[in-house]
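For reference, the chain that follows is the form predicted on its own, supplied as C-alpha cells.
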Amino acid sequence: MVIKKFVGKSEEEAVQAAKKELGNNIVIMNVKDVKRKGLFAAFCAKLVEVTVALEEERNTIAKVHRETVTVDPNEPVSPISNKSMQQASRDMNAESIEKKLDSLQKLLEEQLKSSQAKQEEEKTETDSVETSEKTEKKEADKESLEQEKFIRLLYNTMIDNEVDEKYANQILEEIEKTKRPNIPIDYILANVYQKLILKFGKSEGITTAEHGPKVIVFMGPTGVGKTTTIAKVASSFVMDDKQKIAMLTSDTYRIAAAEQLRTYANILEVPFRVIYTEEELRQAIVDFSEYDYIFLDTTGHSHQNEEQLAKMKSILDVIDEMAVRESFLVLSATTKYCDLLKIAQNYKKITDYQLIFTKLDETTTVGNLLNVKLCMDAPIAYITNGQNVPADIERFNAQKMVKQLLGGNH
C-alpha cells in the first residue's frame, strides 16, 4: 500500500493532486489544517493536508507444466521371422548369432532401465508440485483466516461502541464483497474507515440567506443542553464571523431557561426577545430584518407530548410564511438509543432537520451518533464536548468521530 500526503490551498486542490499523481482510486486517510512556515506565515491563509492511500497491485505468478514424453518398456519388439533366421543360419556361424543375439537384449534392458528412471523422476516431480500446492492452500488459508479475525475484531469494535447490529453488519458486507486473496489488513482497515466517513457524509451547519435574516430554529427534548449550546453556536458567529445576529425564545415555561438566554445576550451584545404568540413572534422577524440571523430557542418538552408537536408546527408555519428557516435538532449523546430513535422520529414529522449531539465529554461511546444519522437520513451539523462557552463546541468531523468509533485516539 501506498501512503502520501499532498498539500493544497484547499482540500479540493489536494486531493486533485494526489489523483493527478496515483490516479481515481485513492482513498482519503486524513484531512487536516497545516501552517505555513516562513517569515511571512503568520500573513497567509492556511494550507490543507491530505493524507491518501493506494493498493499497489500484485503480479500473478504463472505455474509453469512440464510435460513429459514416456516411453513404454513393454512396447514389442518386430519377431525375427523363422526364414530370417535360416537365411542367418546359412550366413553366420553360431557364435555371432549368440553375439546379437546377446546385443539385443542389452539394448532391451537398457531401455527399460531408462523408462523406470523416467517414471521415477515423474512421480517425483508429481510429488514435488502437490507439496508445492498444499503448502500455498495452507499459506492461503492462513491468510484468509487472519483477515477473517481482523474483520471480526473491526465488527466488535463496532458493536462494543453501540454501533447497531444492522449497520455494522451492512459494511462488512460490503467488504467481503471485495476482498480477495493477498489484501493487506492495512487494506481492509481503509476500506472500513472510508466507508464510515461517506455514511456519516458532509454537514453544511448554518449556512447564509441571500436575502433577508434566516432564522435559525433549535428544538429538542428537555436537558440535552439547547440553551447553552444556542449560546456557543451565537458566541462563534459574533465574535469570529462579526455577524449581526438576535435572540429569541419561546421557552415561557422555564423562567431559568430565557433567563439564561438573556444573560448571554448581554454579554454578547445583542437583543434579546420573550416570543408569547405568534404574532409576537412574526414582529420581530419583521424588527430584525436587517439582521444576518435570529436565533430561535424553542419550549423543551417530552416527544411524546403531540400537542407542544403541534404548537411547534404552527411556530415553523408562521416562519416560513416570512423568511428562510433552518432546524436543528439537539440531542444528547448519553440517551439511550430507542429513545433518541423515537424523540428524532416524532420531531421528523413535523420539519427536517439537522442534528446536534451535546454531551460528548460524558459518554465512552458514539455508536449511537451513526446510528440516528442512518436511521433518519439527518446530517450530523456539530457536537458539543463540555459547558464552556463558547469553547465546547466544534463542527462535525467524521473522520476524526470514525476513528474513535474504530478504536482509535480522539
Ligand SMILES: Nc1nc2c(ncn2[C@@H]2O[C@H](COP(=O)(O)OP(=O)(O)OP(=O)(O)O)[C@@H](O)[C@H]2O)c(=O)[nH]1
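Since the structure is predicted, the reported quantities are computational estimates derived from the model, not experimental observations. Residue numbers count along the first chain shown, from 1. Only the largest set of C-alpha atoms that superpose within 1.5 Å between the two forms is called the rigid core. Compared with the form predicted in complex with the ligand:
- Core-superposed comparison between the two forms: the CA of A18 exceeds or equals a 2 Å shift.
- After superposing the rigid core, the C-alpha of I28 moves by 2 Å or more between the two forms.
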Second form
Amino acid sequence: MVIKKFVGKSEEEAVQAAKKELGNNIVIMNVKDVKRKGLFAAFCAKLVEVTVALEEERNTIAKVHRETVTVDPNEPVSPISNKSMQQASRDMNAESIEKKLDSLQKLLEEQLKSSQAKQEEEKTETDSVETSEKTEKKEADKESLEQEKFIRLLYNTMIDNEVDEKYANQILEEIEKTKRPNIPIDYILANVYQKLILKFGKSEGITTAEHGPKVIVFMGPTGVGKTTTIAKVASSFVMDDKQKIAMLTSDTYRIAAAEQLRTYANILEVPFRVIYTEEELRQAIVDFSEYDYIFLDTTGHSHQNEEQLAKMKSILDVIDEMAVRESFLVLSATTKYCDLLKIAQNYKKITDYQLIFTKLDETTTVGNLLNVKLCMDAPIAYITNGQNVPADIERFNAQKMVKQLLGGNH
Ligand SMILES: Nc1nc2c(ncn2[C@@H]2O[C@H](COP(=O)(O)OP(=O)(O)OP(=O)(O)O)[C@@H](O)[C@H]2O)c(=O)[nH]1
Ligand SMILES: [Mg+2]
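To test you: the structure above is the form predicted on its own. What is the structure of the form predicted in complex with the ligand?
Now the full complex is given, and it begins with the chain already shown.
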C-alpha cells in the first residue's frame, strides 16, 4: 500500500494532485486543514492536506511511503523522506486516533486501565520474588494479551454494528499478518481504520456531464426514498452548482408518485415530464438535449418481480442508445441484510450501479453498508439521514463511516 499526503488550496486541488501522481484509484484516508506558518500566515488562504492510499498489486511486498507533495506555489511544504512502515503508520496513528477515533480511544483507555489495575493487583500479591527475566517475559505476555483484547474489542464493535462476520474476520486476519511484538495499540487501531477505508474504496457520486445531458437513473425497492433523494440531490445541483437539470418519472404505477416529483420540480423551477412509453423517453432525451442532467425517477418494485425488472432493463437500454447514463440503486439502511443482498444482486443482473443508502437516521447499525459494498463491489455515493429536503443528504464519507463502524462518535 502506498500512503501519501498532498497539500492544496482546497481539498479538490489536493485530490487532483494525488490523482495526477498516483492515478484515479486512490482512496482518501484523511482530510484536514493545515495552518500556514510565518508572520503573514493569518492573511493567507488556508491549506488543505489530503492523505491518500493506493493499494498496490497483490503479491508485491507491502510498503508504505510517506511524503508530502505540495501544489501550493506560495508555501512549499518540504517533502518528508520515506520512512519505515512502522514509523509511517505511527505517524498516521497520531492523526487517526486524536482526530478521528477519539471516543473509541477513550473507551479503550478505560478498558485497558481497568485490566492493567487488575493485573497490577494480582502481580503484587503473587510475584514479589520473581527474577527480572521472568518480569520481562510477563511484560511481553501482558502486552500481547492487551493486543489480543484490543483486537477482540474492535471485532466485537464491528459485529455489534452488524458487519458480516466473514468481513470482520477478513480484516482481523489481515491485521494478524502485520502484528509484531511491541506494537503499540494505536498502530493496530490505525491499521484497522486504514483497512476499512480501503475496503469502502473510492466513491464518485454523480460525475460531471461533459458532452450533452447525462441521464441519472434512480432505482430500487418501494418506499426506500428514491423520489425524496432525487429532490435532495437535484436541489443541490440547481441551487449550489447552478446546473441545468430536467426531471422525468417513469413511475406511473402510483398516481401520487408523479405528483410528488412534480411538486419538487415546480419548487426548483425545472422542467418535469411523466414518461409512459419508450418513445416518450426517447423524445424527452431529445427535447432536453441542452440540459446538463436528466434525473429519472422509476417505479419502486419488489426485486422478485422479474417482469418489472425486465421493464427497467428496457428503459436503461433506451437511455444507453441515446445518452450517457449513471445509475443509482437506492437502498434503505433499515432493510435486513439478506434482503439487501438479494435486491442488490437482482439489479446487478440488469446494470452496474452506485449505491445510495437512505434512512440512516432510523438505524443504529451501519455494518450493512460495508457488507453490501463488499459483496456487490459497488461504490457508495450518498447517504441520507432524514426526511428533510434538501438538507438530509451527504456525499458518502468513508472516514466518517469507518469511525462509526469502530464505535467512534457520529
Ligand atoms: N427517516 C427517513 N425517512 C426518509 C428518508 N428518505 C426518505 N424518507 C421517507 O421515506 C418515505 C418514502 O419516500 P419516497 O421518496 O416516496 O420513497 P420512494 O422510494 O420514492 O417510494 P416509491 O415511489 O413508493 O417506491 C417518505 O415518507 C420519505 O420522507 C431518510 O433518509 N430518512
Ligand atoms: Mg417514488
